[in-house]
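Just one chain follows, in the form predicted alone, and it is written as structure tokens.
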Amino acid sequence: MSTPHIEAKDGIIAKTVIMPGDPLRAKYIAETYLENVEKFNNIRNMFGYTGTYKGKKISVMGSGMGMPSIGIYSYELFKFYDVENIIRIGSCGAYAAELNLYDVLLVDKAWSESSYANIQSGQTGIDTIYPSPILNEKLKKLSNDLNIPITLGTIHSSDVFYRENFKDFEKIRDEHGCLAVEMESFALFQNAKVTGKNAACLLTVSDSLVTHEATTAEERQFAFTKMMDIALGMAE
């Protein structure tokens, strides 16, 4: 079946999906780590595909940018497409001068002002919602058999990339515990959530609040490997 996003096949989507936000990022995933590759999506040019990983079955699909994009994508895959399990793989602003470029963090909640739950399924007063512990312990045993170091803690899931006069960055680290900031966390976990299904998240830092230090957008599609690695273990 189709759907109005996604144009697969039947049986052609593995149960377990990688889901970076940029399409470019799952055609060099695709392309550079995978056998067998065949491509289920181009609407929209959302480049999805599929192939074998060290033999095993695996996919990967772009979810585009922010909530209401992974929203629609990953609402899809779990609920007409009997995926199972998806591992976005993006990048993040760091809020924690502990965390430097290039940095993984694996996501343990994601904190979010958005009203994506409330809207979604009329859950009102949710601002934190969790990943699957199972799929987050596996991504731990994979991270360290490849001797890829982690870190664990809470995302901010922002509505809103350009903010006017943003300086409250610190507040939001500090009340809430977030040590970096992305954009489609909360929403892919609210999607699991609802249709009992598992997602987890792996970010690269990418640029930094603190120093202001930053990757160009070549390195943002290309560089950030460590995590591609880790998720890629995860094929089934």
Ligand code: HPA
Contents of the next structure:
Amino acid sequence: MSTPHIEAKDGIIAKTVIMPGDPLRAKYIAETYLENVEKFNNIRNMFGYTGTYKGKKISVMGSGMGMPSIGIYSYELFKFYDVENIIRIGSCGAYAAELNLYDVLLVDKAWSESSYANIQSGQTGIDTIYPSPILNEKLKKLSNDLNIPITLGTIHSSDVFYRENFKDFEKIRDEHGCLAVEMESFALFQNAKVTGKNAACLLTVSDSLVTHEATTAEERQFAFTKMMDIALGMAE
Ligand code: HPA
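Just the form predicted alone so far, so send over the form predicted together with the ligand.
Shown next: the complete complex, the earlier chain at its head.
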């Protein structure tokens, strides 16, 4: 079977898919951590792989950046490929002064001014969507077992990376309790909601809008390993 953006054969994609934004990160995860790897998607170079982790089947696929992109891939995975769980692993920019570079966040609520959920569902006024409590409990336990500290909190899912008014973030932080910003969770959680599936999101702080500190691409490679270790434990 094939969908417009994914060309996977029947049954090849695992029930649980880990989704980094970058398809090359998906390739790296598959090559570094998985055994018996099979590539299932090449369309637009949005690589997807299935393999085993400690003997258990798991898939990893890039989502691209932003809600329209993750919206397409996650909907096809949930709706047409029998995927039950998607765990996004990504980066975020800190809004809260107490967050440090490389801290790992587990999203317990996504707030957005995006029209994604309203347009997707035909409803109005949706600005907050939640991840799966079951997946979040599992991820909390895994991080605890691995001794990796995580911060639980609300994320701002934004449609715009380059804003003209950089002060805006303080208003969003203070009015909506957002600890940090990224660009995908809200669409992923909406798609899980309407398809009756499960989604969660782990994020590593890659930059701070408060202190203006930022990580290099090389440093981020290392920082991502903490999230990957947690997420790979979801293989079943
Ligand atoms: N804005 C939006 N998304 C992000 C950021 C940011 O500053 N950092 C990492 N992902």
